[in-house]
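Form predicted on its own, single chain, as structure tokens, below.
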Amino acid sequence: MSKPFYLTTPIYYVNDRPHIGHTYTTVLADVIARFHRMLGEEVYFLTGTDEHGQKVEKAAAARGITPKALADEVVANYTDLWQRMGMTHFRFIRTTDADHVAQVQRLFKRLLDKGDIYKATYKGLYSVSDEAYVTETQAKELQAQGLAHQLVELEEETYFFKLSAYQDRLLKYFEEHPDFVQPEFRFNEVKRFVEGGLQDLSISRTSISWGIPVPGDEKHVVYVWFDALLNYLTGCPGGAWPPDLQLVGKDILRFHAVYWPAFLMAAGMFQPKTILAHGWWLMGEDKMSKSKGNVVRPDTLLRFGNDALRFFFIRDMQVGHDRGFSLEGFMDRLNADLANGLGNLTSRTLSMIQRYRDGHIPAMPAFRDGATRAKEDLGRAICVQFPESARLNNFNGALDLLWDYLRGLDGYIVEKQPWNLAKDPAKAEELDAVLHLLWQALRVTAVLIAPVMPAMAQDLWSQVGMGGEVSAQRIDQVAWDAPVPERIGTIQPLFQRIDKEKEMSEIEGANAPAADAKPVLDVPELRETIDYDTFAKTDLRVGQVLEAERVPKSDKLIKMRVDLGFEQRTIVGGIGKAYAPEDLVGRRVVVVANLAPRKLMGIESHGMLLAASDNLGLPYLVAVPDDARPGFLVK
């Protein structure tokens, strides 16, 4: 008996309701799971939630409830949505599940006894948003992204995992398994990170209590990433290990492609076969983020139907790359490909069979012309190429192939003009050839789209007169020259064309804030208390912008020459989305004057401007009175 196909999504952190980023990953996993079932494989598809950590503990305390109560509340949003969308996961795992707690403690003790985990004191930078200690290199990356405010200096006793001991083994494994991470350019990023040197990894905390206790040392709780990654082991049914495919977002690839395989190496376990890293859905040029107020919720899109949303996700996103999202683009895609494309072709074809052959599906005559034979040959090729592309998890490419073919059939109908063939009894066989070809194309399409649009595929399958479940067909064995049933089924629209103006008006009205509503700010946590002497070391000066220009290839960075009274400096600021260069010239600003220089986009910046920030992340430069002169000390 062959090994089951084991597929996982990342487990989603319970700090918010699901948005389309979570939904996309889960839909992609469900499409892959359905595809492999149609290959005749047994499939285990795992998803769930990550529920421990400092952010959950603090959010719960702010509301006066327990962390578990908060997690239960958020988890219900995921389980309800996945049920409504018909996701086919075999288990929804939670890191608070008893078997997972036992699994984490068991492996922690095993690696502790083996010497791969040890206790020591850590002092360094900690990223509040990632709940992780960061290296100097990672800190510079966060600073370059304008996220330095998320870093705090911490010192605490902690257990470490000997990640540094696995650097060479990881690189050797990467070399021997070139498909371990896909796409290739993401794998190259992982390799460069490991080649840059690995430090031992802190995997416990004493500063929080919401987590899995370290066995034998309960003042420590297991660090959220060691805890979270082991869910794939906890949730694996017997005989299914290792995972065949693990889907992750590009932002958590390092955890899955570096830490996770190192943990498994230490435990002496087989590695996942492939980790597939997808990109982000963007609003404009920004990642969707609750703090930026640009999150799109799946319920907004599900008004057009579950299958429509699934189709858009898979059709529009090339796995591995980012993709911009707009409601207008979403509706344009559905109108073009579903209403005007497949829907219109289905309606025209079946209506002609009903009108010209009384609903009876004609057999293909022995003779057909070159145009018909060419479309047949291309249809047979699609039957092979679609599953081949899907096996490589390139469903976007597979749908491109199929929809190119369907568009070609519209041209074929115009060329053959079956409405004129029906008027001439001498051309009855030629009409039969056209109708049979179009019918076969729709039948094949129903099978091929079943993993992506299960309900619409079943509807199409029934309309062309086929019985049973389309999902029971072998997608890799779909034959072009299949026997035809006696009659077509009941004809009905596959997809109604969307009235964009009407829908946009309704969506914008539903999402509009109340007249007296105030924007909800995602206020950063208060940083650790410092004494006056520490604060006094910061030298804040009034400066005046003399020159300003945008940094090439950056939409955020502006290069400025700033007069500080005692000298002029070059300062690069990430304020380009809120201020135009010409509006900055002559403006007085507050400058952190004794900040160590650093390079941004190859330009050395000597200082930083003080700015506030709203919930959209836009900067507001601190205002300075006009009579304050460059060089004045701000205190």
Ligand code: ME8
Given for the second form:
Amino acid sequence: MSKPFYLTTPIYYVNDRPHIGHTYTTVLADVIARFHRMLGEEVYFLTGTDEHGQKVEKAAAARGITPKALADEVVANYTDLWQRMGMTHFRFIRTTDADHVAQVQRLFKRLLDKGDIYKATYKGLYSVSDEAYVTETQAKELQAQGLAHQLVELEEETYFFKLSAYQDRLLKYFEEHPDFVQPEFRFNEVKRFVEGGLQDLSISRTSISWGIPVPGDEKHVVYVWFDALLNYLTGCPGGAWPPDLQLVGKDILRFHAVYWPAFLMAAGMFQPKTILAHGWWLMGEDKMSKSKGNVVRPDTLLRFGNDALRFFFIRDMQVGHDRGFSLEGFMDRLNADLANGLGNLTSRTLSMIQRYRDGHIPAMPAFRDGATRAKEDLGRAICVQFPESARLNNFNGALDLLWDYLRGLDGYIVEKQPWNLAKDPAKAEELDAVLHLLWQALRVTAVLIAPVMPAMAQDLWSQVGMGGEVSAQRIDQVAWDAPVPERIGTIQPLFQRIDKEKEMSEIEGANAPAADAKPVLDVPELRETIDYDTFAKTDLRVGQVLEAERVPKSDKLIKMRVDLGFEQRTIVGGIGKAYAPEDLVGRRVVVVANLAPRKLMGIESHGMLLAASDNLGLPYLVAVPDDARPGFLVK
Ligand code: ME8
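Having seen the form predicted on its own, can you show the form predicted together with the ligand?
Let us now look at the entire complex, which starts with that chain.
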């Protein structure tokens, strides 16, 4: 027997509830899983949650609960959503599961014994928000973005994984396995990254306690990514290794295409066959994320039905590319393709069979005209091309083909005018041909769309009069000329047209601020205590912004001319995502006035504005009353 098809999604962090980005990845995986089941394969589809690390530890502390309690709370949001959406994963893995903890410790120990993991001292910069060591080049990039405040100097003992030793082997592996990463342009990015040189990877922390303890050296916990990636091993049932397909967002491709295969090489294990990196759902130009406050939750869209959401995701996103999301576009797509397109074609076809043939499906007469034959040939071709595209994970292309065909059938109906054929008894055979063709097209469509819209496909399957489960059909063997059952089933609308304006106003009403807000404070730990003299060295002044403009090529930096009473200064601030230049002019601000000047994107900035923020949100400028004059000392 052939190996089961083993498919994974990333495991999601438990510092947020699921949004449509997470939902998209999981839907895509579920569509692929259902497709492979319809190819007659046994499928294991794994998803779950990534629960350790500093972010969770801090978010839990802010709420006054244990990290595990926080994780349990968030996990319930995921498991409940996946259940409501009918996801067909065989296991929901949590990195706090006992078998996973044991797996991570076992592999850590094995690689330590083998010499692939060693202990040493790290000295350098660390980014708290990324939970990662930062190289000098990366530090410069952060500085240029005005984000240097997130960096701390660190000197700590840590365990390193000998990633550098795997550079050549990885490149050779990439060379020999052109399908290892898809799409190809992303694979090229990965190759360039590895060619640029790999440094050993720190895989333990002493500054965090919420994690899996390093076996035999328990003041260290295992770094979240070493822990998280191994979930795919823990969750793999016997006989299913290696993964056939691993879905990831493009943001985490490097971890999956470089670190993960290196860990597996060290462990002497087979590599996943393909890692497929999909793009992002964007809001405007930005990635959807909690910190930007532009998150769309799946429940907002699920009011239109689970299948409708699945269809939209798969139809609208070309795997690998980014795609802008809008609620309007979402509704337009469903109205055009499901209410008007497939829905309309179904009700037209079935009601004609009902009216003209009393619900009996006519057989195809021996004679048919050229137009009908052309549509038959095209239908037969789609039965082959659809599964071929889907095998390459190009479901968007497959649906494109099918919907083009369905649209063509609308034109065919207009051309054949069955309502006129029905009036003329001499044209009975011609009408049979039209009705039979349309019926076959609907039957085939039910099978082909079943992985994407399981419930709607079953509904269509029953409406056309077929018995049993549509998902039990072999999707790669949908014969066009299958035998015809006697009668059609009960006709009912497949998809209700959406009243866009009504829905928009209801959704906007329900989404009024606060509805989505369950603020989690994400702030750095309190810094060390200082005495008054140390504080007094900082010269804080009231300033007033005279001019402000964006720094070209940066969405964060704003260059300002600031009046400090005794002099005017140029100050560059990383507040461009929170403030527009025109809102700044005239505003009173607090300036760190005795900070040594430094260059940001080539502009010398002399001073810094005080702003309040946590690690997630946008900064708020610290305000002083209007009667505090430029030059006043803040103390
Ligand atoms: O990265 N568009 O978890 P995470 C499309 N725990 N997909 C999106 C998206 C968007 N706007 N935003 C998120 C982690 N995603 C780690 C993974 S794996 C061993 C550890 C999807 O909760 C996308 O698949 O941040 C991305 O890879 C994943 O959510 C990140 O989820």
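Because the structure is a prediction, the values reported are computed rather than measured. We call the rigid core the largest set of C-alpha positions that still match within 1.5 Å between the two forms. Positions refer to the first chain, counted from 1.
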Core-aligned CA displacement of D539 at least 2 Å between the two forms: yes
Displaced residue check between the two forms: P581, CA, 2 Å or over, core reference: yes
